[in-house]
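One chain is shown next in structure tokens, namely the form predicted alone.
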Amino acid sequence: MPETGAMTATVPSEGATLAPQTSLDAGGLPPASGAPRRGSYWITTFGCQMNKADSERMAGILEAMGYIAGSDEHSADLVLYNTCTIRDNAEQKVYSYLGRQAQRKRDNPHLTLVVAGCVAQQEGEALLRRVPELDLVMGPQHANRLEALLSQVESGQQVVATGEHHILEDITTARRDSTVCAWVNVIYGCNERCTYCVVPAVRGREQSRLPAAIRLEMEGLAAQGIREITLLGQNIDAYGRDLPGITPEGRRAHTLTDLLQHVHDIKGLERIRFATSHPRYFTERLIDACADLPKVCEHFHIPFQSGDDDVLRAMARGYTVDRYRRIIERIRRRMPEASISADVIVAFPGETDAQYRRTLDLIEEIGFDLVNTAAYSPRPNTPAATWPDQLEEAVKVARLQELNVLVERIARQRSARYLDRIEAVLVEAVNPKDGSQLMGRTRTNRLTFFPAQRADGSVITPGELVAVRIEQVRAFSLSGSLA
């Protein structure tokens, strides 16, 4: 999850839509016993996995409330624009379009228009002013309260809910998006304070939910036949340390390692995974714990931001390049064949060239198997955006550019250890540009794409474990064959 503004990345995920052609083909919801038919939604997502995870449990109230999903968003009854505010290009793309969907609105009144996520939270009724098509105007800590506040909108009122409000638990309206893999919302908000980051403004302080709320949650999916799930933070690694209690040991008694622990054994799940790591509290007990547990992955998403000790205290990040040094080499002590992905920021006001040399000279003594790469960009409300020192576009694009193609250099390298290696791949789909092809994952979170029949003709089906052998290496995805 980049945490700042970007130009562009090594692996775009700025736009994602959340909406199958029909509830029942894509594993929705049905209408909720009693439900009116209401007409079809259409949800645009932007961002992050955080959103991602706020967009299919908004799709739930949606399908519960009587809504179907619609094919397209340019005909669907009520559509929704999840934002993201972390890059200037993703907020600018969701006003431009806006703007067609209030053409929309002007010759048919009846369309709800809702914009939810971060954009939402930090524009709020100056949204209203300057698309007043709008319905609802929602910050992503009211994500549960959607039918509510839909209600409201109903009966005439033109809507804004941003103010702070502490997230209830509602963990059975959901539609996921995958009947294979799902996010799990372990902790909503973030406590930082990085010089560069608007995520605190627009999401909130932290909360934490109980061990025995997401263990639940994930009983449920593992029951539906999810395979593999993704526990989810702004800053995953903080979990716990606003629950009450202390162990006998002198430490708090839920952190992120006792929580992996407490869910590792629940009956169908194969796989588990988490994000987004923060090298200020990642621990050598978490590394031990993923180590020691079977079912947790060997892929890690640590953030360095920057190579420099004296941009990394600019930027109020906590830790020095050292630390975080000595993460990785804990981590590959104990798991030699992890995969460490992470995200770095470039041009930052006041880097000199020097400092930025420093941050590919990490990149390459580290070797990343994947690095979201951001040239800075100044958000509302931080620091940052205020200071003198800002570095002029053709140096942030100059920067960038040599930065992905470090990157990519870098991935492929580390892609090559794989080649005609037997790999166990989780299945998730069909591959969308090949439909003999299915695609999945190695534990190491590298997507890999195979034939989708054995040799005697049987098929394979979304939720298997194969083995692969990797005959094709590339950047930041594998082919083989079925081993």
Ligand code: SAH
The other form holds:
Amino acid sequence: MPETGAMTATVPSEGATLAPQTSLDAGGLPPASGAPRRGSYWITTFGCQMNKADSERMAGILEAMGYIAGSDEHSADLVLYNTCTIRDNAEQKVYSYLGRQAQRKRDNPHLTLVVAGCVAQQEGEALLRRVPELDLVMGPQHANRLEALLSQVESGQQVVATGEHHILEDITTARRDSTVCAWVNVIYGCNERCTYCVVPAVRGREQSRLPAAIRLEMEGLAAQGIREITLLGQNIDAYGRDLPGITPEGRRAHTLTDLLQHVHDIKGLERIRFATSHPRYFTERLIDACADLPKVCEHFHIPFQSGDDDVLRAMARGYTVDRYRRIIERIRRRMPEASISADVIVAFPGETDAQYRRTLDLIEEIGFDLVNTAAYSPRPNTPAATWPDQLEEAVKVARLQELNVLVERIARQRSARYLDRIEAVLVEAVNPKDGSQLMGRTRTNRLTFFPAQRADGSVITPGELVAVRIEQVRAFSLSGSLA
Ligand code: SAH
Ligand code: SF4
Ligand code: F3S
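The form predicted together with the named molecule, contrasted with the form predicted alone above:
And the full complex, kicking off with our chain again.
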């Protein structure tokens, strides 16, 4: 596909810090692909599922280039941090990690240091000034170009790739962490302008992938044994609005609902999820399709951000609390067992105590299965960061603490409904804290633990669908025995 206005700035190298790149291991056989053998790589991923999906693709690219997965961050020949800047603490974490690697690079000039993701996009060349040891700074739109960018690095350049970029379809196979579940991007970027949010600035304009490309990727995954796929977009309800076409009924030809119908019959695929939903664009047609399509799981992640209409207006979210309520009512009318999760921000500029209490009330009223909570953090180049009515740190901390206690109490109440029920659990992996147990999730996305062996001694393997009788319930997980 053509690049639209791609811009890759190359910064002249600064001599000593830019010695020859990636070390070539002595000895050993080249990888089966025939690529030259390179050193080991290490990727640390911060942030959301988009970043995790990008990291898996970048790992796939590195392995196709001949890199092998390293065993730790402090000995790898190439270290890549895929970064997040959604809140200030996420960004600061990256700098502390980078400090340690910069130190290592001074002793070992062969180390290749890469910063990818949202901090890279936000900071660009400024990151090189701050950490001159870096070899490559690359924004999220450039993830699929990692090989080309690294070859520039190998020729002795320090590279910054942060230009607006038409995201290329990736022909490399991602290296997926799970053999059972996978993510598939359906729309990149975000065209919303929520006044607190840095995502549109770092992820760029919306770019929907074509349904045929999405289906092809999903078929490939199902053929490899993947049983559950989560379709990803920052605002997944926007899917298709940048693609051409109108139906005979006058609707846009490509919507999330159409996409779900288009991919639903893929053989071998057991479950389909999607995230993140936006209340402004969430349609009844989508709810009905979810209810009618058996593979689409009864779990909805619909951030509401605030329980107060004036705060929602200041956030430029484009819906009211009442609209949010109606969406949930409709979901529950069609799918009474559905679980609902959300994101919320407290201590937004100017939020009064009464407004904050409306957020608490809404959480209680809806009965969320899970809520990701955050105190407002001012972000560069966002309107809300410049407003004068910022709240004090102490208010942020107090509100967040009280909120978290409530969220846990409500989640515990929601978990109680599973007690003594038999749930279909898709087995994902061994419980990392107890090797005699496996873990998986219910259709409603509750993490569930259960014994790894059946009564007859046979061992269950990841990818199987098992019936688990729920015997213990906790706020965010369940345990039981095989039914
Ligand atoms: N696209 C999703 C959210 C992506 S960011 C949506 O529209 O809901 C994930 C979450 O981080 C957001 O839902 C929000 O709750 C939180 N968040 C984003 N910017 C923030 C900020 N400046 N301060 C605190 N939390 C923030
Ligand atoms: Fe950020 Fe709003 Fe876009 Fe979500 S919809 S990514 S909160 S701008
Ligand atoms: Fe963070 Fe970027 Fe995701 S800022 S939340 S990694 S889109």
